[in-house]
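As a starting point, one isolated chain is supplied in structure tokens, in the form predicted alone.
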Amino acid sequence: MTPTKRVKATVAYDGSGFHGFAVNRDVRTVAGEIEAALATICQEPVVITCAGRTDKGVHGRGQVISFDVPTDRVTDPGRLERSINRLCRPRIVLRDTTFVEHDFDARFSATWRRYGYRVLNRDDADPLLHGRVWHVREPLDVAAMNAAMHHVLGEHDFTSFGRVPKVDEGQTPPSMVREVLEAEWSVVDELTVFEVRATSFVHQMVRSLVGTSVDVGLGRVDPTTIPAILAARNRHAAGRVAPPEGLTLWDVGYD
């Protein structure tokens, strides 16, 4: 077998021309374009692991993928790194790109992700920000939002914020406990912002969280009824789950 070196890279995407992160056969995705320039560099097929799935749209900033190479055809991440950017830029970059202990796991060995969304609420859309965010015309109430979104710290089952993925009959559904570790809310210049950490994310979460929280600053949703929500463990409790463009995974935390 043929001796193999693991690499750790921080990977920057532009979701929009993606069908996801995650390989997915006869659709061009963020994992499918990087294995391919690996496959080409390295000359054998090579898999990556990366800290979070995310979804057809969704941006990236600062995934985490993992994944291991011959140690005879590399021997700089470095020079990996800048060959890898020649074939997938500008709409796929790597940085930070190193050698780790092989039992590294760019999904397993991460302690929290956290992800941000980017809502342009004003009356007319800006053309520069297409496909980077969710123009809302009505105004928003971001302090409602936040109060809402004081609910959702801590363990939580979040089957209504998220999507419950099909298991085969006889099989026990996996559990949809989260812990949140932030969620609030701020104003950026034009740009009304939604920053949540969590130790990991449901499928849907976090757009539903951003739906939900948009319907509350609308004043179509009560805060208070926030913990209800959770506790009915139904997804049609929750209110809408917010478009993909204006979500991004910022980073991933490694302790």
Given for the second form:
2 protein chains.
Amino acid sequence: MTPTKRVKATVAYDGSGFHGFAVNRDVRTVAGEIEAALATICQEPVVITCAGRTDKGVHGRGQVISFDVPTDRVTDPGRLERSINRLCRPRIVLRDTTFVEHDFDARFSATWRRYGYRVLNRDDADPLLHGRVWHVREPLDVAAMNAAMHHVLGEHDFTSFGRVPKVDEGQTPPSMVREVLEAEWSVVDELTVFEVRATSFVHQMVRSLVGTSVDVGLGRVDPTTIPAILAARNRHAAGRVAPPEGLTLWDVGYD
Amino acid sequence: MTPTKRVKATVAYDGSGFHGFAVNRDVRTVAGEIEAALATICQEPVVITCAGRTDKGVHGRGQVISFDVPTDRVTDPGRLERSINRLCRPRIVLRDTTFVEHDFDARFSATWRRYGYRVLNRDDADPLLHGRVWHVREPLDVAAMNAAMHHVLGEHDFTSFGRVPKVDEGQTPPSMVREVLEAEWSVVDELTVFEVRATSFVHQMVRSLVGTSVDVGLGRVDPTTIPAILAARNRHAAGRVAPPEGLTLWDVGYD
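I've shown you the form predicted alone. Could you give me the structure of the form predicted together with a further copy of the same chain?
Now the complete complex, all chains and molecules, led by this one.
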């Protein structure tokens, strides 16, 4: 076997041009583009691991990936980064590319992930933010949204705010318990922004929390009902799922 | 002749999808799209006037337009705005559409125009700002750039910082004298932003001021040479012209 070196890199991407992060035959994905660049550079297939798989239309600012490269093909991480960026830009850009120990894994070594969700809360749309925000015309009560999100802090079963993965018959479905470390709405210039950090997230969790937050902000859901929604452990107890374009994976923590 | 009403509207647009503002047969332009929508709504050709013609790739946040509509077709400006937006979104969005007096002209009634230019000044590119900023990797000396732009404040002949329009033989070329009311660089979050306000601008003036500012910021041009560059009244005396994608027409003033 060829000796390999493990690489860690941070990735930013404009999700609007991709069918999500994870490789998916026949459609353009972020991982698919990076793996194609690596195959060209390394002259052999390279599989990448990421800290958080993002859905179609979701953006990345500080996604983290790891992968192994043959030492006879790659000697300098800075040069590797420039080669990948030449092949993947402008929609995908790698930075902070370094060699790491073989026990580092972008997914399993991560201790937290932080996402940001941007809402444009005003009457008129903004063409320069199209595909980057969720446009909500009716005024939002940000204090009520924060009162609601206060209830999701800490460890909870997030079945009501996520999609349970399909498992084969007889298999135990994976735990939906997650620990939320931060969850706060704030007004930043013209945008209403949700910042949420958790050890990890169940599928569609941020967009579900945002959808319910917005329903609270519009007065359709009472913020005091969140504990009951969590306790129901039923997807139908929560509000709608916010559209993907407002969501960005901001950064990932490692010890 | 059908009686008409004059309409004033503010327009935001993502310039990356257009060959500039002004109508130009065979290519997609902002005015072309709006006039096509108006022709559909009014069932007759409508010509629009704008406060500032922007070049290919330049964006608009507060462009102002005026045009006349037949009173038998258009009775409510809010409804007209919604109809245009339905046809032109998401890349073009009108707001603040109102009826105005017949002596209002988006171009000739304007007393000032303000533009913003955004530079991403760091090593790595940002896919989410692609087509919205000029990416300059080497560190910029913002204080030197401001020292340079201090010299363009007030009334000057801007031949060195613009393109002289072509005129027919025997005709007097138009004046290149303009009055700059504000011209300042500042650092806003991750961006280095130039804000410039003038009574009006000669063609490519903002991009020329930005190009020379950046050359100053990189230490290639001395800020004290700006008065001599202005006095030269020669395009070749100034630095390069900055790319269009960093430029946005912010707003327009009327008395």
